[in-house]
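The chain below stands alone and is given in structure tokens; this is the form predicted on its own.
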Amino acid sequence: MHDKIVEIIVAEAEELNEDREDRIPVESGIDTPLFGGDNAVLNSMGLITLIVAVEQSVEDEFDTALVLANEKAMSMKNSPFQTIGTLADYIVSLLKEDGNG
């Protein structure tokens, strides 16, 4: 399911580069930095645009609705939107949270 994710959220960063001139250097996978952190490439748009893409993909493939920038997500000591690999482990744990991991 982890691969399944990482590969969701490498396509909708793919698809948000189409429009970009900073763009998500998505070719390093897991590693791959986005919001917050030095290296970040995302401003708060850049995000809220992947993680809507993001949970319409994840709702399509897993037929169920998350909601990703959430209270639990705004709260958490490391945010789960640094790199590709935080997100998609946050998405797996909320999954599991809703009985689909």
The other form holds:
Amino acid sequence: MHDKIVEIIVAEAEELNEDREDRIPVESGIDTPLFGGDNAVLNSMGLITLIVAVEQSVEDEFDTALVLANEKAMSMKNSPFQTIGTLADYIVSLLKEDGNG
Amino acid sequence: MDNRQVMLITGTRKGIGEFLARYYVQKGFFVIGCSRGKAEYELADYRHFSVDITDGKAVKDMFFEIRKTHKRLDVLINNAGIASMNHILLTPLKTVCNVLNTNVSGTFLFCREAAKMMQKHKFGRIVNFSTVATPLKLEGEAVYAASKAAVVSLTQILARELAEFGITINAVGPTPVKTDLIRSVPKEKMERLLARQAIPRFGTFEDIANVIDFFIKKESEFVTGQNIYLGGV
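For comparison with the form predicted on its own, please write out the form predicted in complex with its partner chain.
Below is the entire complex, every chain and molecule, led by the chain shown above.
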């Protein structure tokens, strides 16, 4: 499941890259920086676009409704949106909570 | 591929919501409606969901189903709302929570999920419902008026947050219309209220639809964050 989610995030990031000058370096795999932290490549609007796209793709792939920007994400000590890897870990945890894991 | 525009209207079991569902089906939209209970009517090109608009999970599940089936959402009309008419000293806290939850949280939730679908296509029209009770500062309607003041504020700020996605969001503020919502208001009080409007009559469903028609037109892409009160209030 984790690999599939990483694949989805990378695919959506690549789609986002088509309209971006400062591309998301998806070749770094799970270490690709996204939002927050020193190497962040996304501003808040970029994060919103990516999160909505990933949310919908994960919903389609796993056939379940999902809200990524929920209270859990906002209250976590370390933001789940920092890298592709942390985002994937977070999505896996949400899907498992939902009984889809 | 079905090219009809898809519209979601909340609170379509009866009253204004039912009227709008019928009106926009007739205008060629595919209309999705929702209410807590089942709709007591059936229409071609209309689909009903029984959902509590304050239940985050149920609402999200409904949007997921809409996205799977219809792939698009062009227009959202946040019509569902509840009123409470009572003096503050006789208003239970539970009533306050219910009114705020339905009118503010419900509107917020539908705006958020609709915008997620709309932003992908860089087009969307959202219409919220305010009320003349807010500018008229009607005694006995403090909670209802305050909840709708919050809806106006939400509308104005979301207009800025959603503009870059091609989504406009506006509000219409009806005068009293003869529906269940005002059934319990004494006749004399209602007459005094109507007298404070520039045009002192009850509003009609058609008056409301007329404003919505304007807001959702493709040509209204430069109109956002606005609130239109009917009756010259």
